[in-house]
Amino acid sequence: MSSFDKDSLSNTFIVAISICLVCSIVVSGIAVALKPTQQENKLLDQKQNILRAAGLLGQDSNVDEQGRDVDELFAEFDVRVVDLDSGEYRDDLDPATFDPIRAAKDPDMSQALSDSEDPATIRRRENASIVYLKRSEGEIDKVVIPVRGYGLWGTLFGYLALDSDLQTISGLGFYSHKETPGLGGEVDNSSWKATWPGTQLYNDQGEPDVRLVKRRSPEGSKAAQYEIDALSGATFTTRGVENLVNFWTGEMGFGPYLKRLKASA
């Protein structure tokens, strides 16, 4: 009877083998058990941005100064998904499940755009997105969008918020961004983010004039309304980020709801 050799060629190939499927079942198993707890701090951390664009929410705080945590905070907010070019509602869309990001690589739910009617360098802009509106005694509040658009070195995804007058910038962040720490990453900076309230959004024509200067205009001058400044040291990021304000607040991002609105308000 020949004897068994466990150090045989083929018996190591069959532990190495049971191993790694036993291993693969493990890590399938976990992966399973924590989606829902991922997919839970996800939208927190949605809700978190959104709130900290509307300056509902301290950088570094999981609750306001009243005390109400951030599901409580967000819950004021009316979440719709909003039919870009007509600047309507479209009910037919559910926003707990729609993703505009995803919509954007959908051919049958988005457009290709030129390079004159991209400056944001998005290159597909999506048919419809999602807008949270926060209203108070039943005017409103705050009105809070996604924008992204391309920063040095990647897309560069962010809330932009503006005030009840639908003119004055309340805050904007980002949450994904491959921009240089130190430089281009500064957007993250909170002094540099502070700045931002206050800034007029839209010129006497109607059009939106965000601009991420160097030097800035005398204070009090009609040109210093709509400046901000530049990050040091980061000429594409800075660029990046004026053109995508811009380009989400036109006529080709959230322009025409925001002009609906503001009829209807």
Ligand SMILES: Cc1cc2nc3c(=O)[nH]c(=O)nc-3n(C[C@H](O)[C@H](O)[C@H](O)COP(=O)(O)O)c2cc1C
Second form
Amino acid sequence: MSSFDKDSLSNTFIVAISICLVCSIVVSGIAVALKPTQQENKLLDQKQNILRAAGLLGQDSNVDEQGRDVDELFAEFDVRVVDLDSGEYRDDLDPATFDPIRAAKDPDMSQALSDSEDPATIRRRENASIVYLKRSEGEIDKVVIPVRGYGLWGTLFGYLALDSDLQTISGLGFYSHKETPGLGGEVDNSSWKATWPGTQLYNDQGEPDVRLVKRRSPEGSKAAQYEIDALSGATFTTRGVENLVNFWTGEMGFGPYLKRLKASA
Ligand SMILES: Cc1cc2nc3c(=O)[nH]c(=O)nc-3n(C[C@H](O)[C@H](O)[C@H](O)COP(=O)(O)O)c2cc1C
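Would you mind generating the form predicted together with this ligand now that we have the form predicted alone?
Below: every chain and molecule of the assembly, starting with the one above.
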């Protein structure tokens, strides 16, 4: 009489493989089912970051003072793709699907930067990027641009918002970086971020000239209008932030677009 040996080596393998298979099917199923929610959350997070940079949403809030939520507030923005060299709109590219960061990795959609062209250490710059425009009674109210650049440990990704004059900074916020908490990570400190609004961007020569300084110029002086406190113990991150702001608002960044926008206002 043949006896069934449930402890045999082959049965142990069959049971172990079956359990692995069932678990992997369950995990993959959950991952696939959660993908749309993850994408929705990513989009919501992006909108919140843009609104926070523009000062339209509190740093820890999901609604404004009038109770308007993120989608309602973001709906006031016109989202456009811009050719960075000419500063013209690219209506052939859909802002809903165009990804500037991905474009920067594609040699057909970006250009390599030489060392002198690359103070933000991004190596390649996309040919086109996205702008977020908020108008009020037909006039420009806020312009938000994506910015990025190298700190100490990696690239900081964020948004810079400008006021209607395209000269005054409305806010800066980073949604991703690798800087050390308490040192370079202080880029996320809300007190430091609150010092950005009102800072002047272009100097008398029309060049972006934001300076992150250890010692501020006397209050009321012209130089002080361009200055932001450096992050203490984080010289590399500080330099990185200064460089990326000046790069993305300069000739190789959104400078040509912002000039055009100013001229058309
Ligand atoms: C563990 C560790 C983490 C650090 N993280 C940062 C950082 O995120 N950003 C930064 O600029 N410097 C960071 N530094 C400090 C730099 O190495 C460097 O000493 C500092 O930028 C000098 O700044 P200071 O001139 O303001 O003192 C870190 C140092 C250590 C040891």
